[in-house]
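A single chain, nothing else alongside it, follows as C-alpha cells in the form predicted alone.
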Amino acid sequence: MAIATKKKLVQWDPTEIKEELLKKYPPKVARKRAKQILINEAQENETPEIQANVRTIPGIITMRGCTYAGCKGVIMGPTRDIVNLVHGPIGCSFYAWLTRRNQTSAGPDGENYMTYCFSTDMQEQDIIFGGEKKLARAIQEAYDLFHPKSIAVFATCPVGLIGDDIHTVTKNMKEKFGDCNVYAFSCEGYKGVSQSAGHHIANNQVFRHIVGENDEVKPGKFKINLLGEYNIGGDGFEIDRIFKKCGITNIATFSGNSTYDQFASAHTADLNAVMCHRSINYVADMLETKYGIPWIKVNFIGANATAKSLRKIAQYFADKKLIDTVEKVIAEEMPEVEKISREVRTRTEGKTAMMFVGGSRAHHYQELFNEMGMKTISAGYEFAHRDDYEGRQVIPDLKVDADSRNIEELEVEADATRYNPRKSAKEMAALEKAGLKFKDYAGLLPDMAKDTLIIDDLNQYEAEKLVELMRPDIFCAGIKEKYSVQKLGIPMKQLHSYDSGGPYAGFKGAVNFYHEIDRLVNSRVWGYMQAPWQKNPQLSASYNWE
C-alpha cells in the first residue's frame, strides 16, 4: 500500500496512480481517459487491450502533432533533394524548417533543399478567392529557381476548408515540366486523429508517384531497405557506418538523408527492415504485395538491440560470409560500449525512467535505459495504434472508425513484370522455422515490466502529476513538455529531437547515450530547481495610485 504525503506517493501503487490521474476530470471524461491509462497486467498468453488512435478529448492539451505535421514534417521532411512547398498561411510552414534536426548529407549532386522553407504564403483574399493560381505560381518560381527533380505540394487546414484542388494543378504543372515530378498531399491538419494519420498519407503518395520510377540495379549483393528512420542527430549517419561495415547495401532510407532516387529505386532490394512500425509499416506491406519484398521488425537503438538487428539481417540472407562478417563487426563495436556501459552502469543502475515518445521509440530507448540497469516506469505514444502497444496479431480485431475512413487505402496488386518474391515459399518456411519473424511486431506492452502504467496521448496535466507522484530520475518526451517538466525539478531529455545531442542509434550512439543520460541524472543542479510560485506561492500587488 502506498504511503501517501502532498507531494508524492513514496511507494507508489499504479492503481492509486491511475485514480489520482483521473481524479480531476469530469465522469464522463474520466471513463474515456481510464480506456487509454493501462496497468500492465499481462499473464501468459493474454495482453491488456488498451484505447488508442482515437481523437483527444476537446479541452485537453494533448501532446500531439497534427496531419500535415506527420506528413510534411515527419515522413518528407527528411528527403534533401525533393522541393517541398507547403500550399497554406506561413504559419504552418515553420514546422516545415528544420525543427526536427534532420541531418543530411548534400551527396556529390549538391542538391539539398532541407535548409530552405517553401510555402505559398496564402492570405485573406487568397482564402476567399482561391489559391490554386498562387500555387501554380509558387511550383513554376521553384521549377525556376531549383529545376529539381520532384516537387511536393503539401495541403494545410484552409486549403481543405475552401477546396483548391492541389492534385490537378500538380498534374497540369508535371505534364507541362516533363523532367519534374509534381505531386501533392492532401494532408490537412484536421484530417485524422494525430500525425499517424499523416504518415499514411505520404506513405501512399510516395508510393503512387515515386517508387518503381527507376528499375536501374544498384550495386551490392545484399541489398535492404530501411524504413522508418529518420536521421534525428545523424542517427541513419551511424547506421550506414555499420551497413556499410557488414557488406549490406542501404538501397533506401525512408526517410532520413533520403533522395528521390532512393524511393525511386526502392522495389530493387531484397529485404525490408522495419524500424518505426507505425509511421511506416504501410509501405512495407505494399512493396511486398507489389514487389515481392519481405519485411522484418529490426531495432538499431541500444547495442545489443543493433547486434540483434544485424544477425537478423545476416540470417535472411543466409551467407556464410555475410554472416561471419557480422559477427567480426559486433566484436570490433562491442568492447568499447560494454566498457563504458560498466563504468555509467555504477552511477545509473536502478535509477527510473518514463518515456512519452512517438513512433516507436518509446519501446526502443528502453534498450539503452536497460543496458544502464534503469527501469522504465511509465511510457507510452503520442499517436500509435493499438497493434503499436499490442501486437499485430490485434489488427484482424481493429473496427473501421469514421476518421480511419478518411485515410485513403491503396487498391495494391503484384506488379504484372516485376513481382518477384526474393525467397521461395520453403525458403521462408525455414527461416521462420529457425526463429526469423516475417510481417512481426509485438508491440510495447510485453518488454514493460508488470504494473508498469502505459499511457495512450498523455497530456500536460497527467505529465506533471506523474512526475509530482512517482518522481523519476529522468524524464522523456518532447519540446512541448521539456520546460513545465523541468521546473518540477526532473531532468527532461527531448527524444524527438534529441536537443542538441545524438547519434543515439548504433553501437557510437548506444556510447553517446550513456553518456548523455548519465550526466543528467546525476547531476545535482535539478533538485535546486524551484519555479517562481514556489519560491513565492502568493503573490502581491498595488495599484499604482495607491
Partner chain sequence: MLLRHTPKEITERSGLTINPAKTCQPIGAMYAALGIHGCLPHSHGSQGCCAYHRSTLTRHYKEPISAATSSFTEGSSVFGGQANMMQAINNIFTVYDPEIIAAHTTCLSETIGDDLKQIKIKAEMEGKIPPGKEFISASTPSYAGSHVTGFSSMVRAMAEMAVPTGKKNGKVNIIPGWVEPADMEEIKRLANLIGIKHILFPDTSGVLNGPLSGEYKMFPDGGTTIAELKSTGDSIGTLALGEWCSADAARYLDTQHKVPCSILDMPFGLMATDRFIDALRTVAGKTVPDEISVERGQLVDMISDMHQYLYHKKVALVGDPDQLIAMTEFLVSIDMQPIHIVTGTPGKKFEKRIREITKDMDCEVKVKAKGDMFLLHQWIKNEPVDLIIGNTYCKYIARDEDLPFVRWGFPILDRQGHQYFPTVGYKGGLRLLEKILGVLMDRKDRDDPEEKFELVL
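Next, give the form predicted in complex with its partner chain, keeping in mind that what was shown is the form predicted alone.
Just the single chain follows, nothing else.
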C-alpha cells in the first residue's frame, strides 16, 4: 500500500514553530499575530487568553469572508421557502448561489427557492440616484411571479454607503401585500471583522421578524429546536433521523433544511439544543429570556458526542421512556459505528490532523478524529470569538470594540403572554446538580492537548508554513486552502462544504467520515509526487536494454 511517507525531519518545539510563523512579518503584524497564536497549556483550570474576533490585516491572505456571506450565505442560505433577494450589484448574489451545499427536502410539490439566485443587479444609475425604487420593483416582481410566504432582502456594501432605506422599503411592501412577510438585513460586507457579524445580523432579524409568528401548538411530547445546524451534506437529515427514532420532535432547525414556518413556531419548543455555539448562542439566550426555553450545548459530530448529546436531551426531559428509548437507539446504532472505527483505526491510529475552520467545526471534528485514534496537533477558528476558545466564562470580560459595537444587540424581555419557563427554578437546579449544564460551553482549549498550537484566523502563509514544518497527515479547512495544501502532498479535507461528501453528523455520518479520512490519508496518489527519474537522478549509463 502506497502511503504518504514524508515525515517531518525535525521534531519542532511549539515555541519554535510560533517564532517561525511570525519571523517574516513586519513588526506590527508580528505583534498582532503573536496574540492570536497560542500554545495550549489548558491542563488545569486556568486557560490562557487568545485574541480573537479582531480585524483581519490588510494584505495578509485570510481565509475569512464577509458579513454578507455570514448572513445571506450561512444563516439564510439554507431556508428553502423564503425568496432571498440580494440588493446590490450582481456578484454578491451570484457567488452565494448554490455554493454552500445546504441540502433541503421540499418534496415533489413544496416550495423551494434555493436553486434560484435573486438580485436587483444594481447599475451605476442606482448607485447615483439610489436603488430603493428598483428594490421595490424587484420585490413586487418576485411576489407576482412566486407568491412566496416571505421575501428577505440583503444589503451589500454599496447599499449602506448610498443610504438606501431597505427596512422602510420592505416594511411598505409587507403592508402592501398583506400575505407575505418582507424584511431586510443590513449585512453590508464591510461590517464587523468576519462572517460572524453576518450570522448575528441574520439571527437578530429572524428572531425579530419571524420567531413567534405562529402560535399553533405542534404535536410531539419532547419538542426541541436545533440551533446552529446548517445541513451541509445532509448532516441535518441524519440528526433528524436519529431524533425521530428517539421520539424527539424537532420543531425548528436554525437553519438547515428549514422553512419559514419552523422559525415562526420555534417559540413553542421546550428546549434549545445548540450545535454551533458561535453562530447562534445569542438566539438561544433570547429564546430563553423572551419565552422561557432553556438551552444546552450539544454536538452531533462524532458518534460518542452524538450519544452524549442525546442523553443530555433525555436527561432534560427527565422522562423514563425517553431515556430508555435513547439508550436503545444508541445501543442499536453504535455496533456498526464501532465496527467501522475499529477497522479503520488500524490504518489511521496515531496519524495527525490540523483543522482551521468555522466557529465550531475546528472543535467538533476533533471528536471524530479522536474516534479514529488521530491526534489534532493544531487547530483554530476562522471567525470565532474568545468564548469559543476559552469558554463562556470570559463573556463578561470581552472587549466591545468599534467593530463589535456596530453590530446590533437586541434588547429582549419576557413576552407578556407567552413567556413560560419550561422548568421551575428548583427543577433547573436539580438538573444542574445532576450534571446537566445549561448555557454552558467550555470552548476549544480544554479539549486540546498540552503544547498543541491554537491559531485564530490562520492565513495562507501560516498554513503553508505549518504544513511544511509539522507535516500533518491531514489538513482541514475550506475550498480556498484546499489545493495549496495538496500541492505540498498533504491531503486536504474541506470542513465547510465537505468537498462533495457527507453527512458526517450522527452515527451514519461518523461512519462516512471514518471511510473518508481513511481514503484520504491512505490514498495511493500521495506516493506519486516524484517520477522515477526524480527519485533517482543519478544516471548510470547503460548501452543495453537489460
